[in-house]
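What follows is one chain in structure tokens, specifically the form predicted alone.
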Amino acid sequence: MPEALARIVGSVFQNPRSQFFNLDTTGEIAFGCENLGLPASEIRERVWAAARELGIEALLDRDIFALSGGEKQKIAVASAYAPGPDIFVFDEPSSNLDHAACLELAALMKRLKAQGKTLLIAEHRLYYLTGLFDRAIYLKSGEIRRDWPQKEFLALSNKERADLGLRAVSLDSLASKTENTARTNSAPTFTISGLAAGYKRGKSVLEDISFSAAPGEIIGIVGKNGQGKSTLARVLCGLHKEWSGSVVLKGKPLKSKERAGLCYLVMQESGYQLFTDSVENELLLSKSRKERPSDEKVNAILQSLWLSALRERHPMSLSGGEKQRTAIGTAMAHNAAVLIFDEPTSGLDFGNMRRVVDVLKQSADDGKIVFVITHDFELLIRACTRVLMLDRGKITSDSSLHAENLSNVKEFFS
């Protein structure tokens, strides 16, 4: 009985803002002991003892929409801890987090772990969880193949690994070079200049922003949630205006207003933007019948993102990963200059990653220019030529993506 199972096992799922349902950080993690009907007494202790448990005090009393992703992760931890489950189940729990964030919540999982809990982990990117898992069990079209020791596993080769649809189990086993050369000897078109931005007049997210892009660059932004990427992305389609500065393609101005259709953003939490009855659909949606592409090219990108079988479905019965690949298709189809990836392969196996990948590569060779906000490493060297690193909303790096620097983008991820 669901009830039954309440007591004895704690979800924590993908995107935490799905599971919560207060504004404050302790009355969220108090809610299930509310549901199990406990005294009032007995929930400030357990909430007490599990922030102190968690190493978490510091969130407590605090508004959970002003908290970065890897807090609202601990937060929903903390909630699932809290009715004192003997069983913990995390559903991708490190798919909106940067770097540091996965590693904070690794150091999580331990405490658990030593606790005596048992954590079953539902995962793409592996290489946080070294040292953690004891096994490693693979499913493939809802059967277990293999179940591993956790030293065979750590044992498999990269290519044992890749043929399996599984990702890296550490940046160390990456290549140590980059996939990719210059894509294009275009002349920039896309100019921005000293834009800034923010939520709030005196606080700025964005400051003195400028650097330029060409068709057929595919160029990653990195930097540490919170940092202002996807307030930039937001800027560069105009659905949020900037304080200052300028944008310009192919030497004209443009407002924000003038930016949307010309700019596409593909959303970090892709179910945002799906509108219609099916994954079809989506493809076909547009501002006119004139703009619609052509029943061939919302052919091709159905099967080069494996959504063919799902063209009837209803976007909304969707997973994760299959909701990110039919946002990904409507980019596709839409005749933007400019494409704007937020986290695209959030949620997303290796075989996934490696399509959309080849996405990227076909935007860029269309004469698009492309940018990727991510957190993925293994992403960045497979598609990127070029990294754009944000810190505090500034811009500290601009540098092609090649072997001679590659270790300093290695250094930030890890």
Ligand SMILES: Nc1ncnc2c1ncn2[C@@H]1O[C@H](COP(=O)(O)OP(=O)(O)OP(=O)(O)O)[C@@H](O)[C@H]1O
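Since the structure above is the form predicted alone, I would like to see how the form predicted together with the ligand looks, so please show that one next.
The next block holds one chain only.
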């Protein structure tokens, strides 16, 4: 019985938005306790305890839909925690979380484990879980294929792990073998100057953002949760209007609305970006006959993203990662000069992460300017040629990414 189960099992779904029942954060965290019929005073106490435990007091009494991706994820964890279940089921809890938040989550999981709770965690990012899990179960085509004790799992070689399609268990081993080189010598054609934006008057989210970018560049945008990365993406693509500043593409200043077709965004919650009845139709959506990609191009995109077998499928019937790849394919089919990917690899295993890297590189080689907002260090060092760091709405560093100067970026992720 689902209600009875809810008392013992707390779940955190892959896409936090799909599990919210309330419009405000406090109500959402209280929701599970209310369903248990606890007295109001105890519910208040538990909501506070959950917020303290997760360090999210500042997010209480907020509109849920006005939170950043990582902030939503933390609310989802708090609402599973508050009723005090014995068993926790986490479905990719780290997607959307910055590095520090991942480590905080791991610390919370450790405390839960010490209290005797059972934790079941489905994940692609493994590095933050080492030292926590006792067993690793490997599923393939809906069947349990392997069941390793922790020690044996951690003893797998990098190759064995990669052959199984699994991510790295330590970020250290990655840093030394960055694969990218500078991919472009072209002059910048996209110039942002003095950009400022926000949601509430008087409280800016972005301040004085200035940088230029050239065709062929793949620029990573990194920063902690809630620093303004997705807001910047929305402003660049004309989905949210800036307060001041300018955006110039190929010498032409572009007003917010004029940027829509020229800058294309694959959103952080890309599932909400799919509108048609099949994967193939997504790639053809809203393009005039003239602009429609050729059959060969559509086939090539589907193939590069491992989507050929799914071309007839309804997007809503796809897994999180498949939806993600479909949204990425749609961006590839567009003729936009600037492509922005917001967290494109949350929900993707090792093999599909590699595919996304190839797709980003292909787009850059086709002369596009590519931005990737990411908390995924593996993606960053495999794909990006340059990294912008965003902190409290300002760019705090802008550096090219190659083996010699990786330490600066690595510091941010450790």
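Predicted model only: the values in this text are computed from it and were never measured. Positions refer to the first chain, counted from 1. What we label the rigid core is the largest C-alpha set whose atoms superpose within 1.5 Å from one form to the other.
- Superposed on the core, the two forms barely differ at R382: its CA moves less than 2 Å between these two forms.
- Annotation for A78: C-alpha shift of 2 angstroms or more between these two forms, rigid core superposed.
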